[in-house]
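Here you get one chain, nothing else, as structure tokens; it is the form predicted on its own.
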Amino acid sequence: MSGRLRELPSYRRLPFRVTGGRGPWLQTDRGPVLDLYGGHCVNTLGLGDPGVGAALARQWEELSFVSNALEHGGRATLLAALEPSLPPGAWQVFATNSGAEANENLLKAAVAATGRPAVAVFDGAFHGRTAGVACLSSRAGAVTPRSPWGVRRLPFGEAAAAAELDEEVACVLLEPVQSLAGVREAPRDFLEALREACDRSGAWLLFDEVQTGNGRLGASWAAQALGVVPDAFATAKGVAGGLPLGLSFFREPAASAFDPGLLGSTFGGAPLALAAAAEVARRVHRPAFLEAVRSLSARLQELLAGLPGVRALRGRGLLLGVELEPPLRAPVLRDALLEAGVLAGTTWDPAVLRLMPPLDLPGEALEPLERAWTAAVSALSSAPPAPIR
């Protein structure tokens, strides 16, 4: 090769090469690695799931792609698979390609429906990288896009923040669990105060469920897990088990309060992605599957609580944050775990390691996690201190 074309180095990649994978295991040029990061919550059913693969093969043979201007059976199939999982109320959904787009669609609809200029978000938020949501995130990057709407940034988790939702605010957008900010769960009284304030002021309550949805919290959606129903919510990542898909759900009366022609997408709702999502939905939203997620979460938390270097646990279901005892730091422990054959994730908080495994992680995977963690912490504890610079 001439070397005239290279990939833009936007990501600092980990020091191994993936050659394959199945279930929770990555095959790499350094040997097998237990994947407890799940591709940023994407691999809901693990790698190479046979059911998702079969659904994709059938759909490819039947209809690989068609414009959104044409009807096909995959849309009705997905609606039927998702409908039993939804919180109370009548809902409408729009499909797009990613979580950032799905979140932007919520915002555009709320601003159009209310005619109001402001959007309320929270410290620690991350809602995506497109311009309309990057300006709402706590870490938008070196170049912060100019916001298309007025932004009110409020303290996360404080019920008193609801008093800021006046008649200028079109909507309030939040992650029910702030994953990147350190796996910070929204308290029940905080969500209830926001719901009451939105009902009083006419603002929409919006949930960003890009990571927390699709059974990740041990319930179908955060509304069931945390007891507060939003006017609209967005999901992506794990919704199609590895295929790009974002979904924006709108509950009545919000669903009928704006012109649906405001939204559009070329690839959103493509037949292949919808087929994968229908397979994921049929399996993930079964009561027995969700009970298994909660059971595995309890076992995992019990294991983690007894491991060296663990100060506290955060999150719920299979979106867990491990708060580390000083002087342990998450980036250093992540690298040591990788050396021992386990892939975990970090957060913006250097004291918190993040675990987001496949929802059907086999129980026997906990043993290699325990071995790797103990070995990694032991190695770090015996290492000589870094020189003072």
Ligand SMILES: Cc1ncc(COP(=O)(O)O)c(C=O)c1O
Contents of the next structure:
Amino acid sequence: MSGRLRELPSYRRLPFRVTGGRGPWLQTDRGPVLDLYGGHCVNTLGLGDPGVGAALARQWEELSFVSNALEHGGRATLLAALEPSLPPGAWQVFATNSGAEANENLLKAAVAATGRPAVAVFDGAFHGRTAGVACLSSRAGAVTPRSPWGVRRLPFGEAAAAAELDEEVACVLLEPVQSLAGVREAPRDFLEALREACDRSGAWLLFDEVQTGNGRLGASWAAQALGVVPDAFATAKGVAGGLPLGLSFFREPAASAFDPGLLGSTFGGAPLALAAAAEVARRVHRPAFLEAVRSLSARLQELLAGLPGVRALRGRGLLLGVELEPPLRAPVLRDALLEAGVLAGTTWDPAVLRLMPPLDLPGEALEPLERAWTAAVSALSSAPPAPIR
Ligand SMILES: Cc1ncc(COP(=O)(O)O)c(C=O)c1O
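Next up, can you give the form predicted together with the ligand of this protein, since the form predicted on its own came first?
Every component of the complex follows; first up is the chain already shown.
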């Protein structure tokens, strides 16, 4: 290579090279690493899951790709796998490729259906990088200068914010557990106040379930985990366990309140992604599987609560935030954990480390986590303070 073509440096990469992976383990040039980051919530069933691999191989053999102009059995198979997981009501779903698109489609539909100009979001919002959702982000560097919609920004978690939803507001979009913003769970009274205000004002209540969905909270969707049903929600990331897929779900009457011709995509709902998603859905949305997620979450939280440097825990299911005792900082601890063979995530809050492992993480993985954590914290407490990054 002459070096004439380089990748845009959008991402700051961690200092090791991945050579393979199976289940919750990454093989790297530094040895095995326990992956508690899960590809940022993508690897619902870990790396290289044989069931997903077999579904993909079958699908490729049977039908690799057709456009959305043609019917094929894969769509009905996915709908059948997802239907039992949904909260009460009649639903329609639209497939696309990513979380940003799935969220943006919710907004487009709500604005079209209500004829209103504004969307309401919350501090701590992150809903993706396309122009129509980047404008909603609370992170300055990610925000696009112009927005296709008026943006109202409200305080997250405060039930009184619901009073701001007037007849200008088409919809209110939130992550039921704000992940990047520091694993902040929406309180029940806040969600209920938003639900009531939307019912009163005619705005749509929209959940961004790009991270929280697909069993991650120990229930199929946030509606079941947190007890409030939205008018529509979007998911992506873990829905197909490693294949690009975004889904926008619309509940009646919202589903019938806009022209479905507003939405379209060449690759959205491609056979391979649908086959992977059907395999994930069939396995994840079983009561016994979800119960196992909750019980692993309880074991993990019990372990974490007893580890040095842990001040408090946030989140639920297998989307957990570990609030650290000062002066411990998440980016520094993340690097030290990596040295000790465990990959975790940071958040926008330097006091909070994030864990979102595969949902079928074996209980035995807690032991290497405990060892690595203890070694990392003890190395940091005996080392001179590292610079905060
Ligand atoms: C909550 C949330 N919404 C939306 C997105 C965007 O998803 P994608 O990168 O698939 O467009 C992300 C990605 O990190 C996310 O965390």
